[in-house]
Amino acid sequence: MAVIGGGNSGIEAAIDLAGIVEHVTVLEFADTLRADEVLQRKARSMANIDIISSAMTTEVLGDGNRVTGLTWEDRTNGQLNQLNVAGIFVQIGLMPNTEWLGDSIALTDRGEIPVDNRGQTSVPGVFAAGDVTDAAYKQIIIAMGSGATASLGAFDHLIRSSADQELEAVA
(Lines of atoms letter the chains of each structure in order from A and count residues from 1; the text may use other names and numbers.)
(Lines give C-alpha, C1' and ligand atoms only; values in the text may rest on other atoms or scores of the structure.)
Protein backbone atom coordinates (compact mmCIF):
# COMPACT_ATOMS: atom_id res chain seq x y z
CA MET A 1 0.00 0.00 0.00
CA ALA A 2 1.02 3.59 -0.49
CA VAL A 3 -0.01 6.55 1.63
CA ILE A 4 0.51 9.96 0.07
CA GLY A 5 1.00 12.56 2.77
CA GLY A 6 3.20 12.84 5.84
CA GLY A 7 0.96 14.86 8.12
CA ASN A 8 -0.92 13.40 11.07
CA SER A 9 -3.63 11.84 8.90
CA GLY A 10 -1.11 10.22 6.56
CA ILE A 11 1.07 8.76 9.29
CA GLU A 12 -1.98 7.59 11.26
CA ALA A 13 -3.27 5.86 8.12
CA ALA A 14 0.12 4.22 7.56
CA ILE A 15 0.22 2.94 11.15
CA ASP A 16 -3.33 1.58 10.85
CA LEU A 17 -2.61 -0.06 7.49
CA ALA A 18 0.66 -1.59 8.72
CA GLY A 19 -1.37 -3.78 11.05
CA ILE A 20 -3.35 -5.34 8.21
CA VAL A 21 -1.19 -5.25 5.06
CA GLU A 22 2.23 -6.61 4.22
CA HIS A 23 3.93 -3.27 3.55
CA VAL A 24 3.19 0.47 3.54
CA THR A 25 5.18 3.19 1.82
CA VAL A 26 4.55 6.81 2.84
CA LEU A 27 5.35 9.43 0.21
CA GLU A 28 5.77 12.99 1.52
CA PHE A 29 6.11 15.95 -0.84
CA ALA A 30 8.14 18.07 1.63
CA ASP A 31 11.62 17.20 2.83
CA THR A 32 10.33 16.40 6.34
CA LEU A 33 7.19 14.90 7.79
CA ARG A 34 4.66 17.25 9.40
CA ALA A 35 3.10 14.61 11.65
CA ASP A 36 3.41 14.86 15.41
CA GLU A 37 6.69 13.45 16.69
CA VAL A 38 4.98 10.64 18.60
CA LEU A 39 3.33 9.43 15.37
CA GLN A 40 6.62 9.67 13.47
CA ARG A 41 8.39 7.60 16.14
CA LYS A 42 5.67 4.94 16.02
CA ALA A 43 5.76 4.74 12.20
CA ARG A 44 9.56 4.57 12.11
CA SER A 45 9.50 1.77 14.69
CA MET A 46 7.34 -0.43 12.48
CA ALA A 47 9.36 -2.74 10.22
CA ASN A 48 6.80 -2.73 7.42
CA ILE A 49 6.58 1.05 6.95
CA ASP A 50 8.97 2.94 4.67
CA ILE A 51 8.93 6.73 4.49
CA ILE A 52 10.12 8.61 1.43
CA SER A 53 10.37 12.39 1.67
CA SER A 54 10.77 14.91 -1.15
CA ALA A 55 8.55 12.65 -3.26
CA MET A 56 6.07 14.11 -5.74
CA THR A 57 3.53 11.58 -6.95
CA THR A 58 3.10 12.09 -10.70
CA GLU A 59 1.00 9.17 -11.92
CA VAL A 60 -1.27 6.41 -10.66
CA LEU A 61 -0.78 3.19 -12.59
CA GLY A 62 -3.41 0.54 -13.22
CA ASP A 63 -4.43 -2.31 -15.46
CA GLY A 64 -7.91 -1.02 -16.23
CA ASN A 65 -9.46 -2.85 -13.29
CA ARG A 66 -7.30 -1.97 -10.33
CA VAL A 67 -4.37 0.09 -9.11
CA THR A 68 -1.01 -1.56 -9.75
CA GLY A 69 1.39 1.17 -8.71
CA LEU A 70 2.42 4.77 -8.92
CA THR A 71 5.18 6.91 -10.31
CA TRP A 72 6.88 9.49 -8.14
CA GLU A 73 9.58 12.06 -8.75
CA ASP A 74 12.45 12.55 -6.33
CA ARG A 75 12.31 16.32 -5.82
CA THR A 76 15.99 16.48 -4.86
CA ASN A 77 17.32 15.15 -8.18
CA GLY A 78 14.34 14.86 -10.57
CA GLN A 79 14.65 11.08 -10.89
CA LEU A 80 11.42 9.23 -11.67
CA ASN A 81 10.67 6.10 -9.66
CA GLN A 82 7.95 3.47 -9.86
CA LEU A 83 6.38 1.84 -6.82
CA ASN A 84 4.26 -1.31 -7.21
CA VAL A 85 1.27 -1.20 -4.84
CA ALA A 86 -2.20 -2.68 -4.66
CA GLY A 87 -3.78 0.48 -3.25
CA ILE A 88 -3.21 4.17 -2.61
CA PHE A 89 -4.52 6.33 0.20
CA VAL A 90 -4.30 10.08 -0.41
CA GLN A 91 -4.04 11.90 2.93
CA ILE A 92 -2.84 15.36 1.98
CA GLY A 93 -4.85 17.89 3.82
CA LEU A 94 -7.43 18.35 6.46
CA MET A 95 -7.75 22.11 6.50
CA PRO A 96 -11.46 22.88 6.41
CA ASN A 97 -12.91 25.26 3.85
CA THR A 98 -14.37 27.81 6.30
CA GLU A 99 -12.84 31.09 5.14
CA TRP A 100 -16.22 32.15 3.72
CA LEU A 101 -17.66 32.24 7.25
CA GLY A 102 -15.44 35.18 8.21
CA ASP A 103 -16.18 36.24 11.77
CA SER A 104 -19.80 35.05 11.69
CA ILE A 105 -19.15 32.06 13.99
CA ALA A 106 -16.31 30.95 16.25
CA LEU A 107 -13.52 28.94 14.63
CA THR A 108 -10.53 27.13 16.09
CA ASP A 109 -7.01 28.23 15.18
CA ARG A 110 -7.11 25.51 12.47
CA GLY A 111 -10.32 26.94 10.99
CA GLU A 112 -12.56 24.18 12.33
CA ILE A 113 -16.02 24.95 13.71
CA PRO A 114 -16.38 24.04 17.40
CA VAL A 115 -19.68 22.28 18.10
CA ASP A 116 -21.35 20.90 21.19
CA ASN A 117 -22.77 17.39 21.52
CA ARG A 118 -25.83 18.43 19.46
CA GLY A 119 -23.87 20.04 16.60
CA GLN A 120 -24.64 23.58 17.81
CA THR A 121 -22.06 26.23 16.89
CA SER A 122 -21.34 29.48 18.75
CA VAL A 123 -24.40 31.04 17.07
CA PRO A 124 -27.79 29.87 18.37
CA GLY A 125 -29.70 28.05 15.65
CA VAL A 126 -26.62 27.44 13.49
CA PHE A 127 -25.45 23.82 13.37
CA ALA A 128 -22.43 22.21 11.70
CA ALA A 129 -21.40 18.64 10.94
CA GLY A 130 -18.65 16.61 9.36
CA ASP A 131 -14.98 17.21 8.76
CA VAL A 132 -15.40 20.98 8.97
CA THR A 133 -16.06 20.66 12.73
CA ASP A 134 -13.60 20.15 15.55
CA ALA A 135 -14.42 16.43 15.69
CA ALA A 136 -11.38 14.42 16.75
CA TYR A 137 -11.47 12.05 13.78
CA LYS A 138 -12.08 12.86 10.13
CA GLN A 139 -13.76 9.78 8.68
CA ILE A 140 -16.85 9.54 6.51
CA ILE A 141 -18.76 7.39 8.99
CA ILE A 142 -18.10 9.92 11.75
CA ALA A 143 -19.16 12.78 9.48
CA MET A 144 -22.38 10.92 8.68
CA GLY A 145 -23.10 10.44 12.37
CA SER A 146 -22.40 14.08 13.13
CA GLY A 147 -24.74 15.05 10.30
CA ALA A 148 -27.51 13.03 11.92
CA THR A 149 -26.72 14.57 15.31
CA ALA A 150 -26.71 18.13 13.92
CA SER A 151 -29.97 17.60 12.04
CA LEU A 152 -31.67 16.26 15.18
CA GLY A 153 -30.16 19.13 17.18
CA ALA A 154 -31.50 21.64 14.65
CA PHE A 155 -34.92 19.99 14.67
CA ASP A 156 -35.01 20.12 18.47
CA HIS A 157 -33.93 23.77 18.38
CA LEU A 158 -36.70 24.66 15.93
CA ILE A 159 -39.37 22.78 17.92
CA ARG A 160 -38.30 24.46 21.18
CA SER A 161 -38.07 27.90 19.53
CA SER A 162 -41.58 27.50 18.08
CA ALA A 163 -42.94 26.38 21.46
CA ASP A 164 -41.27 29.32 23.22
CA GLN A 165 -42.77 31.76 20.68
CA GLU A 166 -46.24 30.26 21.16
CA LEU A 167 -45.91 30.60 24.95
CA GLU A 168 -44.84 34.25 24.59
CA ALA A 169 -47.85 34.93 22.33
CA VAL A 170 -50.25 33.37 24.86
CA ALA A 171 -48.75 35.29 27.81
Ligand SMILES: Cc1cc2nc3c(=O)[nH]c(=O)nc-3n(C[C@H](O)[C@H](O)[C@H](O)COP(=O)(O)OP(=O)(O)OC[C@H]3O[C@@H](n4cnc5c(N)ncnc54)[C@H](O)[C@@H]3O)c2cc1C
Given for the second form:
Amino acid sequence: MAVIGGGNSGIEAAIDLAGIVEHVTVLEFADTLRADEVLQRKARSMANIDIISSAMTTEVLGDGNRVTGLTWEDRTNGQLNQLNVAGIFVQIGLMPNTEWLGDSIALTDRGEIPVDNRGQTSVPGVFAAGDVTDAAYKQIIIAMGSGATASLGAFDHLIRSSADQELEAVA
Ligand SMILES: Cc1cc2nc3c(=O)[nH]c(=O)nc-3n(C[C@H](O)[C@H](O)[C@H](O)COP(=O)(O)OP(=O)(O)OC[C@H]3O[C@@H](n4cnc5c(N)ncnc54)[C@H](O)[C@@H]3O)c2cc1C
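Next up, the form predicted in complex with this ligand in place of the form predicted alone?
All chains and molecules follow, beginning with the one already shown.
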Protein backbone atom coordinates (compact mmCIF):
# COMPACT_ATOMS: atom_id res chain seq x y z
CA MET A 1 0.00 0.00 0.00
CA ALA A 2 1.04 3.60 -0.48
CA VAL A 3 -0.03 6.52 1.68
CA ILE A 4 0.45 9.92 0.11
CA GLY A 5 1.03 12.61 2.72
CA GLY A 6 3.11 12.60 5.89
CA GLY A 7 0.93 14.75 8.12
CA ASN A 8 -0.95 13.36 11.13
CA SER A 9 -3.66 11.79 8.94
CA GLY A 10 -1.14 10.14 6.64
CA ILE A 11 1.04 8.70 9.40
CA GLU A 12 -2.02 7.56 11.38
CA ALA A 13 -3.30 5.81 8.23
CA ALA A 14 0.10 4.19 7.67
CA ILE A 15 0.22 2.88 11.25
CA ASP A 16 -3.34 1.50 10.97
CA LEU A 17 -2.62 -0.09 7.57
CA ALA A 18 0.68 -1.60 8.70
CA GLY A 19 -1.25 -3.84 11.10
CA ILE A 20 -3.27 -5.42 8.30
CA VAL A 21 -1.25 -5.25 5.08
CA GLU A 22 2.15 -6.59 4.04
CA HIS A 23 3.91 -3.26 3.52
CA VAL A 24 3.20 0.48 3.56
CA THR A 25 5.18 3.22 1.82
CA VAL A 26 4.52 6.82 2.86
CA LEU A 27 5.33 9.48 0.27
CA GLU A 28 5.74 13.02 1.62
CA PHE A 29 6.10 16.03 -0.70
CA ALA A 30 8.17 18.10 1.77
CA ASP A 31 11.63 17.20 3.00
CA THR A 32 10.32 16.45 6.51
CA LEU A 33 7.15 14.90 7.89
CA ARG A 34 4.57 17.22 9.42
CA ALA A 35 3.07 14.56 11.69
CA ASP A 36 3.45 14.80 15.47
CA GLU A 37 6.72 13.37 16.77
CA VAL A 38 4.93 10.61 18.69
CA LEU A 39 3.28 9.35 15.49
CA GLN A 40 6.53 9.55 13.55
CA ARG A 41 8.31 7.54 16.26
CA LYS A 42 5.60 4.86 16.16
CA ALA A 43 5.70 4.67 12.35
CA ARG A 44 9.49 4.47 12.24
CA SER A 45 9.40 1.66 14.83
CA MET A 46 7.24 -0.50 12.53
CA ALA A 47 9.32 -2.75 10.30
CA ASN A 48 6.85 -2.75 7.41
CA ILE A 49 6.58 1.04 6.99
CA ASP A 50 8.95 2.94 4.68
CA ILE A 51 8.88 6.72 4.58
CA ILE A 52 10.10 8.64 1.54
CA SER A 53 10.31 12.42 1.81
CA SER A 54 10.78 15.02 -0.96
CA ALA A 55 8.59 12.73 -3.08
CA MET A 56 6.07 14.26 -5.47
CA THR A 57 3.56 11.68 -6.63
CA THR A 58 3.00 12.26 -10.34
CA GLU A 59 0.79 9.44 -11.64
CA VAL A 60 -1.43 6.59 -10.49
CA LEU A 61 -0.87 3.44 -12.56
CA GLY A 62 -3.49 0.79 -13.29
CA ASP A 63 -4.21 -2.15 -15.57
CA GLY A 64 -7.71 -1.00 -16.49
CA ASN A 65 -9.31 -2.86 -13.58
CA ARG A 66 -7.27 -1.99 -10.53
CA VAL A 67 -4.41 0.11 -9.20
CA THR A 68 -1.00 -1.42 -9.85
CA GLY A 69 1.31 1.35 -8.69
CA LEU A 70 2.30 4.95 -8.89
CA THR A 71 5.14 7.10 -10.14
CA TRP A 72 6.87 9.69 -8.01
CA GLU A 73 9.51 12.30 -8.63
CA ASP A 74 12.43 12.69 -6.25
CA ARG A 75 12.34 16.45 -5.69
CA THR A 76 16.00 16.54 -4.73
CA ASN A 77 17.25 15.44 -8.17
CA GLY A 78 14.18 15.25 -10.47
CA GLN A 79 14.51 11.48 -10.91
CA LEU A 80 11.29 9.60 -11.70
CA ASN A 81 10.60 6.38 -9.78
CA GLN A 82 7.92 3.70 -9.91
CA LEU A 83 6.38 2.03 -6.87
CA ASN A 84 4.26 -1.10 -7.30
CA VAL A 85 1.33 -1.10 -4.88
CA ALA A 86 -2.10 -2.67 -4.64
CA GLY A 87 -3.75 0.41 -3.16
CA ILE A 88 -3.23 4.11 -2.54
CA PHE A 89 -4.54 6.25 0.32
CA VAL A 90 -4.40 9.98 -0.37
CA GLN A 91 -4.08 11.89 2.91
CA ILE A 92 -3.02 15.37 1.84
CA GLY A 93 -5.59 17.36 3.82
CA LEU A 94 -8.82 19.14 2.99
CA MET A 95 -9.62 22.84 2.75
CA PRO A 96 -13.01 24.02 4.03
CA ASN A 97 -15.26 25.50 1.35
CA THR A 98 -15.66 28.92 3.00
CA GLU A 99 -14.23 31.34 0.45
CA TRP A 100 -17.73 32.49 -0.47
CA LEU A 101 -18.19 33.88 3.05
CA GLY A 102 -15.60 36.58 2.34
CA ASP A 103 -15.19 38.85 5.35
CA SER A 104 -18.76 38.39 6.55
CA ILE A 105 -17.79 35.90 9.32
CA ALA A 106 -14.55 35.45 11.24
CA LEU A 107 -12.44 32.56 9.90
CA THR A 108 -9.29 30.91 11.21
CA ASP A 109 -6.12 31.06 9.14
CA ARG A 110 -7.11 27.62 7.79
CA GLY A 111 -10.46 28.97 6.60
CA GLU A 112 -12.45 27.19 9.33
CA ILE A 113 -15.35 28.92 11.09
CA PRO A 114 -14.71 29.41 14.82
CA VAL A 115 -17.82 28.70 16.90
CA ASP A 116 -18.61 29.05 20.58
CA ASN A 117 -20.03 26.26 22.74
CA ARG A 118 -23.52 26.90 21.26
CA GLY A 119 -22.33 26.71 17.66
CA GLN A 120 -22.62 30.47 17.18
CA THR A 121 -20.18 32.17 14.82
CA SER A 122 -18.74 35.68 15.16
CA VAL A 123 -22.08 37.00 13.83
CA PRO A 124 -24.96 36.77 16.34
CA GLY A 125 -27.73 34.58 14.90
CA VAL A 126 -25.44 32.78 12.44
CA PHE A 127 -24.56 29.23 13.48
CA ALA A 128 -22.20 26.66 12.01
CA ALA A 129 -21.59 22.95 12.54
CA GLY A 130 -19.47 20.10 11.29
CA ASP A 131 -16.12 19.87 9.56
CA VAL A 132 -16.32 23.47 8.37
CA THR A 133 -15.90 24.68 11.96
CA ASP A 134 -12.71 24.78 14.02
CA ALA A 135 -13.70 21.52 15.79
CA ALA A 136 -10.59 19.54 16.67
CA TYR A 137 -11.61 16.23 15.12
CA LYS A 138 -13.34 15.81 11.76
CA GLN A 139 -15.55 12.80 12.37
CA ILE A 140 -19.17 11.98 11.55
CA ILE A 141 -20.33 11.65 15.15
CA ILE A 142 -18.70 14.97 16.06
CA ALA A 143 -20.27 16.73 13.07
CA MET A 144 -23.69 15.31 14.03
CA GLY A 145 -23.31 16.40 17.65
CA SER A 146 -22.27 19.89 16.61
CA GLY A 147 -25.32 20.02 14.32
CA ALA A 148 -27.53 19.32 17.34
CA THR A 149 -25.65 21.94 19.37
CA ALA A 150 -26.04 24.56 16.61
CA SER A 151 -29.77 23.77 16.23
CA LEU A 152 -30.37 24.19 19.95
CA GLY A 153 -28.19 27.32 19.95
CA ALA A 154 -30.24 28.79 17.09
CA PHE A 155 -33.53 27.89 18.84
CA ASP A 156 -32.30 29.51 22.04
CA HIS A 157 -31.19 32.60 20.11
CA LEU A 158 -34.61 32.96 18.40
CA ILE A 159 -36.58 32.48 21.63
CA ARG A 160 -34.48 35.08 23.41
CA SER A 161 -34.52 37.62 20.57
CA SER A 162 -38.33 37.32 20.15
CA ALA A 163 -38.77 37.69 23.94
CA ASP A 164 -36.56 40.81 23.82
CA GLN A 165 -38.68 42.22 20.96
CA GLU A 166 -41.90 41.61 22.94
CA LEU A 167 -40.41 43.41 25.95
CA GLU A 168 -39.37 46.32 23.70
CA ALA A 169 -42.92 46.43 22.26
CA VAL A 170 -44.44 46.51 25.79
CA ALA A 171 -42.01 49.25 26.85
C1 LIG B 1 -11.89 9.98 2.78
C2 LIG B 1 -12.63 10.28 4.06
C3 LIG B 1 -12.88 9.26 4.94
C4 LIG B 1 -13.56 9.52 6.14
N5 LIG B 1 -13.79 8.49 7.00
C6 LIG B 1 -14.46 8.72 8.15
C7 LIG B 1 -14.77 7.65 9.02
O8 LIG B 1 -14.42 6.49 8.79
N9 LIG B 1 -15.46 7.93 10.17
C10 LIG B 1 -15.85 9.20 10.47
O11 LIG B 1 -16.48 9.40 11.52
N12 LIG B 1 -15.58 10.23 9.65
C13 LIG B 1 -14.89 10.03 8.49
N14 LIG B 1 -14.62 11.07 7.64
C15 LIG B 1 -15.03 12.43 8.06
C16 LIG B 1 -16.51 12.64 7.78
O17 LIG B 1 -16.76 12.38 6.41
C18 LIG B 1 -16.85 14.11 8.12
O19 LIG B 1 -16.48 14.38 9.46
C20 LIG B 1 -18.33 14.40 7.97
O21 LIG B 1 -18.77 14.05 6.68
C22 LIG B 1 -18.57 15.88 8.23
O23 LIG B 1 -19.91 16.17 7.97
P24 LIG B 1 -20.34 17.62 7.52
O25 LIG B 1 -21.81 17.57 7.33
O26 LIG B 1 -19.77 18.63 8.46
O27 LIG B 1 -19.59 17.90 6.13
P28 LIG B 1 -19.75 17.17 4.74
O29 LIG B 1 -20.12 15.72 4.90
O30 LIG B 1 -18.50 17.51 3.98
O31 LIG B 1 -20.99 17.89 4.08
C32 LIG B 1 -20.95 19.22 3.66
C33 LIG B 1 -22.00 19.38 2.56
O34 LIG B 1 -22.13 20.77 2.28
C35 LIG B 1 -22.17 20.92 0.87
N36 LIG B 1 -21.72 22.29 0.58
C37 LIG B 1 -20.47 22.76 0.55
N38 LIG B 1 -20.48 24.07 0.23
C39 LIG B 1 -21.76 24.43 0.06
C40 LIG B 1 -22.41 25.64 -0.27
N41 LIG B 1 -21.76 26.77 -0.50
N42 LIG B 1 -23.77 25.63 -0.34
C43 LIG B 1 -24.46 24.50 -0.10
N44 LIG B 1 -23.89 23.33 0.20
C45 LIG B 1 -22.56 23.28 0.28
C46 LIG B 1 -21.25 19.85 0.35
O47 LIG B 1 -21.54 19.57 -1.00
C48 LIG B 1 -21.62 18.68 1.27
O49 LIG B 1 -22.71 17.96 0.79
C50 LIG B 1 -13.97 10.84 6.45
C51 LIG B 1 -13.72 11.87 5.54
C52 LIG B 1 -13.05 11.61 4.36
C53 LIG B 1 -12.79 12.72 3.39
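Rigid core: the largest C-alpha set superposing within 1.5 Å between the two forms. Only a predicted model underlies this, so the values are computations on that prediction, with no experimental measurement involved. Residue numbers count along the first chain shown, from 1.
Superposition on the rigid core between the two forms places the CA atom of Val24 less than 2 Å from its counterpart. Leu101: CA moves 2 Å or more between the two forms after rigid-core fitting. Positional change of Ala154 between the two forms reaches 2 Å or more at the C-alpha, relative to the superposed core.
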